[in-house]
Structure formats: structure tokens, C-alpha cells
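What follows is one chain in C-alpha cells, specifically the form predicted on its own.
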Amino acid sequence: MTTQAYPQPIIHDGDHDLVLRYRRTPRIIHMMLAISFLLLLITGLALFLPWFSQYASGGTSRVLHRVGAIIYMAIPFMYLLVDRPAARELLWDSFHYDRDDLDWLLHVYRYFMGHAEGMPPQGRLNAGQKLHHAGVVIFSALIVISGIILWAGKGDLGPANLAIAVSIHDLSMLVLTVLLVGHLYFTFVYRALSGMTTGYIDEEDARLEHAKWVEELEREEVMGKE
């Protein structure tokens, strides 16, 4: 699957060249997505740890809870109604490696420590994000599931399936916080911020991190000018 065309995705500017990284639609999803599960966060720990529980007097961060989980079902199916191409391209990329993926990840140590220089190429996505979106894809599913569970049917599971579903869904969500936390080490590192403020990163570190994806970014611009 090869990447969508993107209006001007590379802007060049003299010496300080940028490159289109998110489009306003996937970046506004995201910023959804990230409130969302804040939201289910620190409500959620409202709910489970005894020194928060004082802030879940009256049931507000109960329904906080839902309100949250409600926005957080709804954002893939608000990806496919906005942007369908790029909520498929998204799911194809996680679950798709390549020998430069998986070279990749033998030498994460390198890219953890700060130092992207001489990682083997990368797409789109490096084989690292790959793995954080397949994981945000599972666990979500899986926190979903159960809390769909837990809300509809908490009566009716008895003692040993209530026990199933709170373990599974507590986990996950603490999966997905450690991946969250993982995600934003990773954002300040390698100065990614900007790409969901403005949409843009610097074309070097674009280069340098997503060398195979820029090359494809440069052969699409070349061909639309033919």
C-alpha cells in the first residue's frame, strides 16, 4: 500500500525545507483521542485508588468516565466518515513490516538513547510507532470490549467474571498509559511536536528518520509535474 497523495507536501523554503507529516483531519483526531483518554485516565483513577476516591463523591466522575469512554468509541468510525484513506492507511501501516522494520527494532536501544543517525530506513511510520499503533489498536479494543461489559451487564457477571472483565480492563488501560507515556518521550526527543500543531516537521529530520517516506513524498512531487 503506498502512501496518499498529500497537497504540497513538501514546502521549500531556501535552506528550510518542510514536510507535510499529518493533515488537519488526522491531527484533530488525534487531539480527540488524547483528551478522551485523559479523560478516562484520571477518572478512572477516581474510581480505583482510595486517595482519588474523594474526588468520585456524587457519581460525577462516574459519568465523566462514560462521557470520555463514549468520544473514545466514537473516533474511529468519526476517522472513516472524515478520512477513510488515511484511518486505512493508518491500520495497514501498524500491522505491515518490513526487513528494515524489523532491523530496526534490533537496534531500538540506539533509537531510545536519541540517536536516529545510521537506524536502517524507515517509512511513514519506523517500526517502533508501528508497534505503539498496533498496541493503542489492541488494547483499545480490548478496553471497549470490556468496559462495554462492565457498564451493560456489571449485574449480571457474578463474582468470578466481574473479577475477568475489571482485571482486563484495568490492564489494558494501564498498557495503554505506559504506551501514552512512551509516545511522549519519544515526541520531545525527536522534536515531533510540531507536526500536530502545524502539520509540519523540518525535511531533515523527516529525512532522517522516514528516509523511504520522503523519497516517495519526492517521487509524487515529481510526477504531479510532469
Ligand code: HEM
Second form
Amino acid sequence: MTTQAYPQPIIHDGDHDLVLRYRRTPRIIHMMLAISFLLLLITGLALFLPWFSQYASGGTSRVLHRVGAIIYMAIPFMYLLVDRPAARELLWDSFHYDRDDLDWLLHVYRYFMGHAEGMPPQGRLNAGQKLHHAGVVIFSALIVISGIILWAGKGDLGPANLAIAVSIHDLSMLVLTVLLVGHLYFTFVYRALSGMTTGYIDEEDARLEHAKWVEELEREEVMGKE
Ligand code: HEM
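To test you: the structure above is the form predicted on its own. What is the structure of the form predicted in complex with the named molecule?
All chains and molecules follow, beginning with the one already shown.
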């Protein structure tokens, strides 16, 4: 496979084609998102669970939690800075669902069991990914707002407000962790990992999950040759 400064949307690689899913910069930003989230989760558990706190030496986990938080909060700004159209598209797509998406959601059980063939055709994001990404946006916003309140104003909150902020913070992290488990499950079931490592996925896998998007890429490729 070739890795070029301006990667091709479709590569003809021997007897099969590869489709460009993510360019280098979104892949790097996603890696920072994944690392900062896991850092927040591990250090958060060290602060939250008494039996886990034995691994939190001194204030180390507290400091690392704040480092993770700063990176996590910077992610949307980095995304906007390096690729504003992609960030806008991601946000728009996550909150807009067409008839095919709704039909797809009615058959989500089949998708869950690893049988995506014959399901309603999907665009660049399938309806499940849209829901995942929308969940990430909403619960990340909640976790960041409650986190800033806890960080900046813990001493002034009073017991009732403190309990509310902590509950929102912890529940949001729980939801994001459940979303991550689903995200990892579908990544491996539908062989999507290479989209975030090399940037490319197999054309057959892409067509299975994102038929409308692959057809669009093919149309663009034909038009480019004309
Ligand atoms: C920890 C390991 C993780 C792995 C292996 C992983 C894997 C992936 C893969 C393969 C994709 C591309 C899916 C596609 O074909 O569109 C993706 C996209 C995405 N992931 Fe993850 N992910 C991880 C962690 C996370 C975390 C922690 C979050 C959020 C808190 C997250 C949020 C997202 C989002 C929002 C996208 C879409 C990115 C875009 O369209 O630009 N991921 N991930």
C-alpha cells in the first residue's frame, strides 16, 4: 500500500480495493482522544474506588487526571484547527438521521450480531456510529462542564451542589465507558481498526457498512478520470 502526502480515496491493491477512511491528522487526533480518555478513566477510578486508591500514590493520579482532562478538552479545538469541514460534517451527521438511518436502526439487532449484509444502505457514518458520536459529544460536554466546576469551585459549592456535580461527572463517565465498549466491539466485528491505523479499510467491508458513501466515492473517481 502507498502512503502519500495526498492519499488516494481508492487504492487498487492487487485483487481487492482499499478505501480511504481517515487522513493522518484526524487519526492522530483520535489517538490523542483515546489515550486521554483511558488516562481519565484509569486515574478517575483511582480517585473514585477505595480499593483502587492503593494504586494512587500521593497526588500522582490527581495530577494525571488533570493532564488527561486538559488534552481531552483540547480535542475539539484541535479538530477545528486542522480540519474544520470534517469537524463540521462529523457534528452535523451525528445529529441528522434520514429514512435509511431509521430503517437501519430498526434492524440494529442484526448489525449487533455481525450480519450487516442486506441492511438499509448507509452513508459515511452508519446510524449506530451517528448515535455513538452524538453520545460522545453530549456526555463529553457534561463531563467537561461538571469537571471544570469541580476543579475550579469545589470549595465554594456546598454539599448539595457538590453532590450534583459529582453525580453528573461520574454518570457521564459511566455512559462514555459503556459507549467505548460498544465502539471497540463494532470496531473489531466490522474490521474497522485499520481505518484509524493505516487510514484505509477493505472496500468490501466499507461497502457492507457504508454502501451510499462508497458509491459516492466511485462516482467521484469516475468523474475525476473523465
Ligand atoms: C481506545 C481505543 C479506541 C479504538 C481502538 C477506536 C477505534 C476507532 C475506529 C476504528 C474508528 C473509525 C470508525 C469508522 O470507520 O468510522 C473510530 C472513530 C471514532 N472514535 Fe474511536 N476508538 C477508540 C477510542 C475512542 C474513544 C475513547 C472515543 C471517545 C471518547 C472515541 C470516539 C470516536 C469518534 C468520535 C470517532 C469518529 C471520528 C471521526 O469521524 O472523525 N474513540 N474509533
